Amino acid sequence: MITGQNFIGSKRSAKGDVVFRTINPELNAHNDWESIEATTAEIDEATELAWKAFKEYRKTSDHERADFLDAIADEIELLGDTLLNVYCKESGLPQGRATGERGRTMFQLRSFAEMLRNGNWRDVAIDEAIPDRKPLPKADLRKTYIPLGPVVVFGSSNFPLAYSTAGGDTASALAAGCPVIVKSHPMHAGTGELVAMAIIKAAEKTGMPNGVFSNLNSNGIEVGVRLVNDPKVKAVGFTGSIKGGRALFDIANRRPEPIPLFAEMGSINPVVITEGALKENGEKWAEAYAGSITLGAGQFCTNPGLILAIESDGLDKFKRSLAEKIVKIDATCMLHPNIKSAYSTLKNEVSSQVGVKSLSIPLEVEANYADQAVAEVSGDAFLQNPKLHQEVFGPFSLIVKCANEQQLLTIIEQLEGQLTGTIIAEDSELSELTDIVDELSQRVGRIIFNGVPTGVEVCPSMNHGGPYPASTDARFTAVGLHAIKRWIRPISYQSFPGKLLPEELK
């Protein structure tokens, strides 16, 4: 069923001679299928087709696009075990994770469909004319939102379904009325092709214009760079590394017509644990955080990579307990040999810094499996060494022993932007947390109280973004219904005849 070809609208295309295969990280071997990288001509054809489709697709009704999104979810479900098996072979993730992520992907699509049918997502504003207002008459003004144009979506490595071909970026862009071109992630190109096939079938069944969706293979950076530079592309969605996201962001802003690039990038997701919480429930929180740090081999953008606490006997007990518990959890396979190699390099780099002490026993693991670890450092050393602030993508967390509350607040203030910040405390300490909440709110996009940051609910109240480098624009979320706001812009109609107004403004 996997051909390795590109989708340019509904047409399959394989003009290139650059061929690559995905890797089964569990077996540490290449998968059987091959993928053909898109050529320059195929990229240009896809963007031209998307631009033509936009002229028609932007005029479709909310209900028509809702039917399209529902049909995509239906077609993904019809792929059945074929999709799940390819997902597992390309990611090393277990069947349960594949099933759960497929469900999340379909839920996102159906959620946007429901939002469209409700019809109030544009936040329409109408100010009627007051012709006899003194000293000057007031004109009739009505504001709505319209789609930006073709959107390029970069599939992510760590979520082959929910943040990739038919993930949140694609679902929200299609909901907004924007055609989508996916730059498929090379680590799960087979999974991407199957999902692309489902989207194309759904487009055909619901009468969407050809070119409303395309899927291009790439094993390097050339395809992505050309897509972002193409003048017919009007916005970009990216989930991945700071290095990759920043490079694309710079390209998008150097264009003759700069375009928005919404990148969700690095985060170490600081966790503040109070003395009271350590004293009363330290064992409980060590258990919870051992699970959170190792969840999915630590390959979540919300993985708790930094734990902040003031020196105390409770902290000493907590760190010993966490170090013991984390190594008792079975090591799990990482997504790709390159990801495992990068994890080992960064973990060793952080662990070898002056003042850093490893707390957990080194593990012997199979190839591509993650050897989870915890280390500690003083607040002074952390403040003096920027290398300790970097994300280690995998099951690793650094405990920072703060001398006092002022140092803890200073550390929070000097952190780079983060997706999440967490506070673990007892109810009796609530009145003492105001300053910590205030500082965290300036550095993160979501604050959690007495929980773990791993797990991102898909709902209107979710904010998945944060100050740079967590994301390139902290005003927007990449998850939840409000993610659609990235792909639309406001437009006002002044003194317009009713017959010429968009339906929502009449």
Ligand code: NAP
Contents of the next structure:
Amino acid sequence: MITGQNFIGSKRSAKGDVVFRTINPELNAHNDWESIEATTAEIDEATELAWKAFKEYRKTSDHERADFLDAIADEIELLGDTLLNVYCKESGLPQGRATGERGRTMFQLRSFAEMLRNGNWRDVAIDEAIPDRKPLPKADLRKTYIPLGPVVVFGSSNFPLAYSTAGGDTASALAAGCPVIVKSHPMHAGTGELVAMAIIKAAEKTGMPNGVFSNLNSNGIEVGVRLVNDPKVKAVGFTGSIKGGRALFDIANRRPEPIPLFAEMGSINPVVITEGALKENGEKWAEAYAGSITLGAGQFCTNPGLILAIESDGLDKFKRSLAEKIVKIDATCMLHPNIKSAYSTLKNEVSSQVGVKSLSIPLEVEANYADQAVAEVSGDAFLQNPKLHQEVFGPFSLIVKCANEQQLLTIIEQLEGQLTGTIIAEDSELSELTDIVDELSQRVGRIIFNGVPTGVEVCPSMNHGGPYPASTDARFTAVGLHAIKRWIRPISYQSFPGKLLPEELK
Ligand code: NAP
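Switching from the form predicted alone: structure of the form predicted in complex with the ligand?
Below is the entire complex, every chain and molecule, led by the chain shown above.
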């Protein structure tokens, strides 16, 4: 079923001679299928076709696009075990996770479909004329939102379905009326091709214009760079590392016509644990955090990489308990040998900084498996060393022992922007938390009380984003229905005859 070809609209194309294979990290061996990188001519053909498709697609009704999104979800489901098996072979993630992530992907698509059918998602505004207003008459003004144009989507390696080919960026852009060109992730090119097939089938079944969706393979940065530079591309959705997101953001802004690039990137997701919580429930929280840090081999953008607490006996007990519990959890396979090697390098770099002490015993693990670990450092050392503030993508967390509350607040204030921040406290301490809540709110996009940051619900009240570098624009979310707002722009119609107005303004 996997051909390795690109999709330029509904046409399969493989003119290039750069061929690559994905890796099965469990077996530490290449998968059987090959993918062929898109050539510059194929990239240009895809953007040209997307531009043509945009002229028709932007005129489709909300109901027509809703039918398209539902059809994509149905076609993904119809791929059945074939999709799940390829997903597992390309990611090392277990079958249960594959099924769950597929469910989430279909749910996202169907949620956007439902929103389109429900009507006023554009939040239109109508101010009728007041011809006899003094001293000047007021004109009839009506504001709606229109799609930006073709959108390029870069997915991340750690969500081969939900943040990839038909993930939240694609679903929200298609819902808005924007054609999508996916720059397929080289670590799950086979999964991407299967999902692309489902999208193309759905487009054909629901009569969408050819070019509403294309999928281009790549085994390096060139395809993505060319796409972001293409004048026919009008916006970009990116999920991945800070390094990649920032590089593409700079390219998008250097273009003669700069375009918005919404990058959702890495984060260390600070967790503040109070003295009361450590004293009363330290064991319980050590258990919960051993689970959260190691969930999915720590390969979540919301993984808790930093635990902040004021020194106390309770903190000493918590540290010991977390270090003991975390090494008892079975090690799991990481997504790719490169991710494993980046994890080992960064973990070792952080662990070897002045003042950092490893708390957990080193684990012996198989080739691409993650050796989970926790370490500690003083608040002073943390404040002085920016290397300790970086994301270690994997099951690693650094405990920072703060001298007092003032130091804890200073650390929060000096943190870079984060996707999430968590506070763990007892009810009896609520009145003492105001400053921590205030300071943390300035640094994060989602603030959690007495829980773990891993797990991102898909619903309108979810915000998944945060101050830079968690994302490039903290005003928007990448998850949930409001993600559609990234792909539309406002337009006002003044004194327009009803016949010429868009449907929602009539
Ligand atoms: P990545 O290495 O940044 O790759 C993401 C995509 O961007 C790939 O298709 C990659 O293509 C491309 N890319 C990277 N650098 C590029 C550059 N300089 N120019 C052009 N294209 C470039 O990230 P990843 O390893 O897939 O994902 C893990 C990261 O994603 C972690 O940091 C994690 O925290 C983050 N993440 C964030 C969220 C969120 O919602 N905030 C969700 C999931 C993951 P090539 O591989 O071909 O270079």
